[in-house]
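Here we start with a single chain on its own, the form predicted alone, put down as structure tokens.
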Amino acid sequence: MARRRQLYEGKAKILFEGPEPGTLVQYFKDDATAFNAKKKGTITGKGVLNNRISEYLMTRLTEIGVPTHFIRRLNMREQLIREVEIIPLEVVVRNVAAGSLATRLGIPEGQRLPRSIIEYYYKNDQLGDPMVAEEHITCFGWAATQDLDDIVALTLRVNDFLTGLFLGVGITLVDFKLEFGRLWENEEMRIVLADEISPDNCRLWDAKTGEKMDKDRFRRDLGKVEEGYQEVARRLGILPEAGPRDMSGPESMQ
């Protein structure tokens, strides 16, 4: 594999310089962490997995016309993606009460809410990535008013889209996470989804039984990690022909 220069790592991916100006290259790792990555692990074949469904579901969202940094898929373990200044947010989408919500608010977990939140939190492993409300985001300058204004209305867009389809295959989108970046296009610039959306950062439950198909498996000791996200990618229709069989990652250059 060609040599490249590693320009980040993550806790579950790196991004190597692309090969073309204003493009990156995004690699999956195996690597899990749960809170705050104070537990860390290995899940066999997630990489590959979570590149295949974040793939899919970018490419459905662009056709219903949400703007994404995603190009196109380069193997098994990487993607080809736009470069874009990164907002220092995570925006969190709650249908179903679960993880911290129902903790904070002591709201039985499973929980329909009477409507769909949008919450935010400030992207900062040091301090826990805290919580925030608009007031600190515009204040601080992380991000301005009609940039919140449109990361809304695409968060929302995406809830609704998301939603019904995984519906579609017996799965209930509980909640999950977005980030955005600014994409700069000569002098104009555009909000635009970015990351990724996978098992990894939402919470996906079989529509009948309620079973976990996600990240909390490694996160609550549940067992069958792998198996979990082997299914929502098959219910999806994109499971690998030969499995999420492993591959060697990529040599980077510093």
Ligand code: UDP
Given for the second form:
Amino acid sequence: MARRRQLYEGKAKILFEGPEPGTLVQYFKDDATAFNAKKKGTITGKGVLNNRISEYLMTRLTEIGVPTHFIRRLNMREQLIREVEIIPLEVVVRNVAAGSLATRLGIPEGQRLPRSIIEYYYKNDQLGDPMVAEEHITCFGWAATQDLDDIVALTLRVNDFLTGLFLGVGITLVDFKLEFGRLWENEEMRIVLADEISPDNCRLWDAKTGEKMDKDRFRRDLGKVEEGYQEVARRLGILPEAGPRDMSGPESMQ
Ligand code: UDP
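Show the form predicted together with this ligand, please, because up to now only the form predicted alone has appeared in this conversation.
Next comes the full complex, and the chain you just saw is listed first.
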């Protein structure tokens, strides 16, 4: 297949022009960054695992009626997605105190929150993705009040569903980050879930031991980073077909 035109390269993914108008190809890299790209590294096989994990979770969410940009996985490292206008927000949901919440407010890491919290961060690398309030979002036009209502409703559904799904395989969904986009269909705009859902943007702890199976293994130099991601895929029953060593790609599945 001829190489498609590259439209955007981010820290962990590349977007290419898709085969039809209104579609894109999302390519998952092994590159990892943390602390606003101050820490950089490679996690071998991460792209393959995240492509598969995100496909699985987006598909399950579609089945319960959550609209997403996901169309289908193309090969080991690529998926076909709908082109959306990304809303410049990182929507973080927290069920258990960890990371920046624990540090900023002095809440012990691991403390279950009495109710889930939604936080917004303005997606802007130069500013280091600052936390913002609803007032900033509507005042600066990043999203309208109605958009935010839709985002909150979708986020809470995703959180409830994924919390149960992960608990079913012995994993606590501590917190995670979502991104949303605007999709136009016949003059109508819908807010849909975009980006990816993977151990790169979720905190996933073993429900019994508390062992971390997510990007914190990389951020905090805990070792066995690949193994953490693999264990998440294994528990979800979706380790790549040829096993964890088959991390080359892309490979056509058609
Ligand atoms: N997160 C993310 N991208 C970011 C910042 C956070 O995917 O740029 C995710 C992160 O993996 C975690 C959740 O959002 O699951 C909450 O992150 P936190 O605010 O604690 O920041 P961190 O400790 O990751 O800097």
